[in-house]
Amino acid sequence: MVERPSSDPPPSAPAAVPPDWPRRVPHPVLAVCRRLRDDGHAAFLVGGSLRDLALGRPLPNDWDVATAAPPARVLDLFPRAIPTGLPHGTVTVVLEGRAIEVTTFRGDGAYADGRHPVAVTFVERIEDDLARRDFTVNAVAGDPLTGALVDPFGGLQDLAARTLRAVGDPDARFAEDGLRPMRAARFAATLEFDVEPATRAALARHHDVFRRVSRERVRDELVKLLGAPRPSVGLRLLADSGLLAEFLPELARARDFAQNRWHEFDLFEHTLRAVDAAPPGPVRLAALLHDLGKLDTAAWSDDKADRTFHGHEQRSAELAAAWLRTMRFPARDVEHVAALVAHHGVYYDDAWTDAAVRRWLRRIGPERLADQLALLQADLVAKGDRPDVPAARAAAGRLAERAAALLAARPALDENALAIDGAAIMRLLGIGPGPRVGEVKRALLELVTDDPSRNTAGELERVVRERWGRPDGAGTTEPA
């Protein structure tokens, strides 16, 4: 059943919402709605949870309930409730280990900071509450106890048509909340929806409001966008609207930036294809940033026949780390992603010795091997239909096999894995702490990288005594 205000014409092609959709609602959410209803208050599922149920998507983690009950009454009804957003009518009810946001029907006043209304007014009708929401597909309410749906803005029709449309005037919606254009790009990618023309056009007209949104909120939306089946859908929308240049100008500049004969696409298109080909998570973030340094390192080859990008990996890593910090990513993410970017240029062939593979593993860090190889494959896919790509992808697969086999032998890939430590070196050489100890350890690591069988205490002690244990302290740190 779909309930609509009599003043609104019914949609011409209503969505086929599964009639048994309430069966998928978790018991704690049903219990909250039933408790509110038994106390005489309407209660509906709203927002993304209902949208995803209607689309048959996996069950969401977040569940939002809108109710006619005032916040004080919600707190009375649920002793374990937390007043998480009381000025805006939101209470978090914890039931059976699940946190459920319960918000009183409300209308929003003016938006002063580009994100939040200055004041809210509690209202009696769910239709008035839905009017304040961003997109029609998020402005549908459902009663999980009866299965009834309330759809005053044609959201079910837009769900059926896989269309993203602003509620009412898109310019008014985007002028209220500067994050909504970013959410439009995210929903277009994650839901795989088309953005209807008026909403799409309005995205480009509210950069001033978008600039007032905190970097953390933009970051969070971008991370969600990068989890989409094809993030390029949302990234392209951000570029077309000019919003990408507001928070990642280097990538926006990559549009129409020619590469060289090894690439079918310009730098922007190559990057988007690499992002789509990469697995969700840090590898996708690295793919987004992996080639930004090409803008600064582009030069012509000596014969002027083609472009070169010498050193672009390191420059890209510097730009990536700076941008990640600006966007307030955690330090561990900054380090991991920047390292992936710094080492994404892998030019493997079967002539590499085992020692060369072990040195490569030392450079990238064995804990990053899987992500590094995934980024390499995504980068190769994004080169397009070039004759060298199939062979390069096959070679990358062989590198993965060799690296895995060598790692299984547990080689020493850092100084902590040497069979002797700094204290033993100082004892053997009769010296105290200082740079000399580090020089010896680095030389020993090179030695056992070439021949892992030499990483025994007896062998390394012998090497230290013979190579560096001269009476005058002279000697070299070259491996024996």
Ligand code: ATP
Second form
Amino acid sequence: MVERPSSDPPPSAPAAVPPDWPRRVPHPVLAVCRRLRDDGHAAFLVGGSLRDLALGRPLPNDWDVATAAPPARVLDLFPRAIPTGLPHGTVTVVLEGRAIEVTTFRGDGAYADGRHPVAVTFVERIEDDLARRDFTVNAVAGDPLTGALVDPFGGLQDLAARTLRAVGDPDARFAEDGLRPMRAARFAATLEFDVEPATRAALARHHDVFRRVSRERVRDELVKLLGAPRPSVGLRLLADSGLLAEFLPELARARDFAQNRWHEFDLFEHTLRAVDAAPPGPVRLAALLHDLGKLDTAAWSDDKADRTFHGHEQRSAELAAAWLRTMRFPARDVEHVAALVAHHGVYYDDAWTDAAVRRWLRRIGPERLADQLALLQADLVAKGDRPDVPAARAAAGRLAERAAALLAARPALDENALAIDGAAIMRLLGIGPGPRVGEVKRALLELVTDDPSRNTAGELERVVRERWGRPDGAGTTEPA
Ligand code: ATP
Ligand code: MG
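Requested next: the structure of the form predicted in complex with the ligand (the form predicted on its own having been shown above).
Up next: the whole complex, starting with the chain shown before.
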């Protein structure tokens, strides 16, 4: 990425903070500040909420207010506030459906473990509170009642120049708190800012501190990073600084890992492009992990002319599930993302019969259709400039249309949707519960997948009697 000189902001950058910025502050946030002010305490908007207002970005969901009032006084003024982080001086005031975090001005003492300050001390002046913050653009305060801005570290100039710069000495900042390098990558991607060179260089020098940060906190920053317009910006910073290898070593190893003639890019570049092309959410996570198994499954084709990656989808799904669990993603995400990865290789052509499309829908799970198709398109885009890519993308579009049309007819895609149930099968065959019932159900599902019009009670009863209802109880579960 090319560094932009800070004196030369791009045309999209605001020349200055809009003077009427307080007018966009929602009423409940103003009410909280006014209450504090009326009680004799300074109150400022800080952090992401002020930054986003200053940038003219969409209004944030989280509002951070910093105040000189001590925590106990804040709780007196807002009796229904939730003491979300009282040891750190934070309470959450919920007003008109908005969560407003009110934190007493504080200075952090020493950081012994690279994660948390040893002692939190409350301070009198907003400037001392801003000094503990990570990046200059996060270290600006604004009084929404007067419009006054407090900017001791040049954060406004960095905002205008779209530069991410550590407050003070970047090595000191990153050594204090191992999460900050991850936050740097996150902000570079979400804000689309360049990282100032000294800050960028320091990212690579604090791996030991980074290792002590909990997986959950790394995960939360990564999820935010993946919500950026182009997550590749942040992922590249993490790879360049060596931090990616600390929590996702397979992807770090994908750098310069050559693919085959179907691909313009090496495995790392391909993955980053797939992530950028995917919609935010689980599909992006799946894109990030979809090809990790290529490292283990790479082989040479029989004629030794090119590389193959047979079985890489399944291997990637195993690696993805294991990694997602390590990072403490919720079980639902693990399952969904690993399933998307497992089925990301879709080798569709128009010769597929309707039954073949229905079997594919059964395999992926119809509830995953939209995400699976989105992943497929992202994967195809990420192959780059290859002659077969446009045709493959068009074919994937036709698969989407056919799948939607077939699903509209509500076909039976699992055994619970069969027109007869296990009890009926047992009654018809005069048998009790056992594996036989399952075998019959599976065979019936194949039958109605081939021809959904046969999924009626009358027809399935007839088939069961005819095919399995011999006096000797034998019969075949071979598909008809
Ligand atoms: P967003 O809310 O969009 O994620 P944010 O900048 O508000 O971005 P938060 O995590 O909500 O980020 O933190 C609020 C503010 O607290 C930050 O802007 C920064 O000033 C300060 N801060 C948060 N985490 C750290 C940290 N690890 N080190 C130093 N300062 C921090
Ligand atoms: Mg915030």
